[in-house]
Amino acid sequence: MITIDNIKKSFDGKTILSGVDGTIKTGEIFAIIGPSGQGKTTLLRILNLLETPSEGNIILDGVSIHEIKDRNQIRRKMGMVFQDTIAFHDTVFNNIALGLRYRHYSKKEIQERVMQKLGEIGLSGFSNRNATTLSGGEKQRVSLARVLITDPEILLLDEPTANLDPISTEVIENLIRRYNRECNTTVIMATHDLLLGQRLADRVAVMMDGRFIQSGTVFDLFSRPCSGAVAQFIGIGNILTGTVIGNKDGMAVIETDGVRVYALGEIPPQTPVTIAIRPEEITLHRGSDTGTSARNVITGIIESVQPFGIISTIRVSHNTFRLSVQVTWQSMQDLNLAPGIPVTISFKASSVHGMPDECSHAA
């Protein structure tokens, strides 16, 4: 197990990690998101001491990384693929098996785990070509491999893919599902990705201005955001703030632009609030005759349409408030749906997601 405790890294007076806490779990895939400069990739180097934190430690399995003298001893035990990746003016067999010659196994065993990993990571019959010479996504494969091959218990990635190619990707995100799962490895990944953190990860932590403001299951974190700035990295596209004015059997009131819109919570009245309503569970009408059971029902007009794929994103605007809604291609064409067209939304109170002003949530 990992606690990270109170980290907090400044470079020239500038802070970057403000005060990092949690704990990650031994064997289970951790991804750290939020976007880009919050000190994703500074925690990732601390954490392979590669970098000292100005105050706080890392502790594994109940001992201080920074406080062991030999710390060869810790490194052994981690690997770390970073983002650009790094391919040494060889053949991709060497690049692979570097790891390996500095812990002196004999060119038997070399030979066997390289032409092994080769096929693992899709690039069989590459051995002899120079590394340097390879795609993008082939590099970071290699990188991979080179790191994998020495077996550590706890693997770091900084965006693991990022810029690859589907195929590259597949066969990265198999990779470390597959040490995880089979060697008991420890993943930390560091990723603006959200999709790719969804797809692995155990547990989720997002990193805002140097420290993790909120962490749980995917479930929890996607389903449940602590503040209007997670919901709104996350890609909720309905954030609204409002007032509850009223409360009563475990459904709140809350108004905002002129709206009443219904959620579950017994949140006081008089609470300022920002609420989250993901587009996905809105469902829209031509004209008012709904037969829907939802609590919230509201008549607008079409502002806009924004095609995306199969998926369009229809705002709708009532006065000043305004609504995004996903509707299938398909259902753009049944109902005949245009800017100009007046609709009526309906969602139910349990899609209303309600949120305090801060996150208090450590990993």
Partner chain sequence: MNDLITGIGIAFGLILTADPEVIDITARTLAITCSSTLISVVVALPLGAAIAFRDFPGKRTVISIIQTLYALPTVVVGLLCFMVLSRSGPLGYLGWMFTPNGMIFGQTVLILPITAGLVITALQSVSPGITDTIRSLGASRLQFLRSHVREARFAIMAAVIVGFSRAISEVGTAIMIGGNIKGHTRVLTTAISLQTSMGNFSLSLALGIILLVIALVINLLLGLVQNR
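Predicted, not measured: the structure shown is a model, and the values here were computed from it. Positions refer to the first chain, counted from 1. What changes on going to the form predicted in complex with the partner chain:
Each of Gly210 and Val253 is carried by its own rigid part as the chain changes shape between these two forms.
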Second form
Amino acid sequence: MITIDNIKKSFDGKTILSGVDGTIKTGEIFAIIGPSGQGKTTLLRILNLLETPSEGNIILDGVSIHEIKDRNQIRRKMGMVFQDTIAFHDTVFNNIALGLRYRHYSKKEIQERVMQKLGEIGLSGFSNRNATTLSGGEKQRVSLARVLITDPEILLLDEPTANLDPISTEVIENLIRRYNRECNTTVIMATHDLLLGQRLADRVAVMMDGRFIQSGTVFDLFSRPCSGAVAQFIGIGNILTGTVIGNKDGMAVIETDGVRVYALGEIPPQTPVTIAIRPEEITLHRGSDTGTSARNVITGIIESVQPFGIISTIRVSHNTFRLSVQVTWQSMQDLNLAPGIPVTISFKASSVHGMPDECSHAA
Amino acid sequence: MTGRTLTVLIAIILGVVLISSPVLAAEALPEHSADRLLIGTTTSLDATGLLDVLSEKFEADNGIDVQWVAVGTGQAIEYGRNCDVDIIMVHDRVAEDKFIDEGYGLDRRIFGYNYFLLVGPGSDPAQISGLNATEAFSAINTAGETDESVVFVSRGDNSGTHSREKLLWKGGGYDYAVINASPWYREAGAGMGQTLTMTEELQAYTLCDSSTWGAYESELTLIPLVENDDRFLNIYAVMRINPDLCPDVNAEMAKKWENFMISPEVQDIIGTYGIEEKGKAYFSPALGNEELIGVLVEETTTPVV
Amino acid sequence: MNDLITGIGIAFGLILTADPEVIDITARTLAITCSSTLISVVVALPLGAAIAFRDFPGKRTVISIIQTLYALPTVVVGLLCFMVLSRSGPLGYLGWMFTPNGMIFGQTVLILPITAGLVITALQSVSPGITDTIRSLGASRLQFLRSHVREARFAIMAAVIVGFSRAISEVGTAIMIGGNIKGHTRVLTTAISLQTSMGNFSLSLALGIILLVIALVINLLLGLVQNR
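Output the structure of the form predicted in complex with the partner chain; the preceding block shows the form predicted alone.
Following is the full complex, with the preceding chain placed first.
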């Protein structure tokens, strides 16, 4: 188990990490997601002892790792794959064998293990190739093999598949999954790719402004983003701010830009709140005739239409209130939609997610 | 890096340098030991090949390695003063006397002599041919002021030859500083051989000892223009370095070398070396010629003990 | 022109007939130059690594000084080493004046700034990602250094070649410390200098050609090692 205890880090007076807290269980795949430049890499480097935290502790199996004099004792339990693909000016074989050489494995064992790893990364027969001549994806596979060959208890991955070809991405994802399952390897990866997190991770934590602001499964994040920033990062289209003016029938009434919106669940009155409404859950009608049972019905005018494949995003405004709605290309044709046309939009109270901006900062 | 690690590092580096150098050296000889004699010698003894002949004989007789550094007299004396050589062989009476007075030089023995020559181009633009030394120097000075083709090349290296040249200018009543600053006067700052090569290229005049001249004349178009002047007498001396001031010198072998140099056998070699090859000897032996060259008989015969 | 042609002829004659004195001078040149190159590299590697990998106040100044010393005139090194190695100097007790050891000492002093400076540049040019990876894989100090040297081996080999070339071609320290003693401290450059002063241009040229051939062969050999 790894406990991250109030990790802070600043470089030259600039704060990168402002107090990261979290616990990662042994055998867990834990993804740190968030936009670039929010401190994900720095946190991984601190975990790998490549940086020293300005404050706080990393506790691995009851030991504060930055207080141990022999860093290699900790490092040799870990393996880190860096975002920039690293290839030594050497053969692929020597690139992969490096960690075993540091650990004084026998020549025979190194030979066997490297050959096995070459097979696992799908690069059998590349043994004597100069690693620097490989493609980016191949290099990253070699980087992963270089780390996996040492049987790390903890695998640290920094954007492991960013900008890679699909084959390499698949090989790498499968290997990560396999080592996690078969060897119970704890995986901590940093990525800006929510979908990668969704495919691989048991749990994700969103890092923003140098700390975790929400953690859980990807489904948790989608269904209950804790703040507008999170909602925005995970790509929920309509994020509005407003104030709760009352509660009615188990629903909160929120006023935002002069429009009343009903959201499922009670929120104390006068609370400033951020709400998210998924564009795909909003229905659009021509004119004012709706015949809908949805709790929220708002009339407005089409402001703009932006086609994207077979889906078009339509912005509808009611005075200063604006929402994005997604409709299929077929509906566009049927309803003959164009800017300036008056429409009515409707959505259920359950589609409105009120976020009181009370994020939990521990993962 | 802390100051301590830096110190340790420097210590290690120095250690490595000091330890590995002798180990790696091609021929790590124990220096200044009983089986090596190091001579600081004037270049003419080396350039003529005389030292090769003498050292071979001495090595065979004494089972010792004789080595020499061929430099100008001034530098040879300097090496002696630094205790870097065991013995010196030079030709500059004034500098020798000073060296002996300082206590560094011991047991000066005279082993040979030759003459300086004033050599120059066959065209002889200053018309010095047939003049005596003083007249010739004066003629070069006069002609040099007006005729651009008149150039004098000086060793300019504080060697014995350079010293003699300065003495000759002074003897003619000239201020050497003025001569030195003259446009026709060039300081080579080099050994005799190199100075001769330069003189040849410039078709100039220079003062040269007859022995080096003998070794080089076949390669040069220059000719001797002034010779057989008393002021051109050039006397070679050998003296050992005082072991009281330089405790590491090989004093025993140095004494042996001095006695070797004044021995009749070696004197005979000096008087004949070169005849076979060049038709005449490079040097003349001092033994028996004391009166001619104006030295005391003790300086050529008394063994060093 | 004549000297040039005869010189080339004489050079090949000396090489083909394995002239004993030329062989002797050449062997000594190689022994002395290789020794000084080897020592300078042995010193330059840890020294260069210490400077390249550590942060200390004045680091940039130290590197600038080292790089300035690339241009150290050989005669200045000769003079300084003479003052140090002379019997009357601080290391006079070693008795290295006019010996091959003294020449190795002088050449080492001469080329150490070059080898160390180029080693620093070589190690600093290793990408930070490689350094991180080496650290991350749990390299010990020695393994860390070894992996960096291996990664920078081309540039380090260049440092060796440049150091060697400067050592074999210099004449200033060789003549001031070695004294050009026949059969003892006479090397190719001092022999060339002597033969030139004696007007034997053909022989000088021949020795010069031999020197160049050696430099070429050594460069090719090191190049082979580099490409391995």
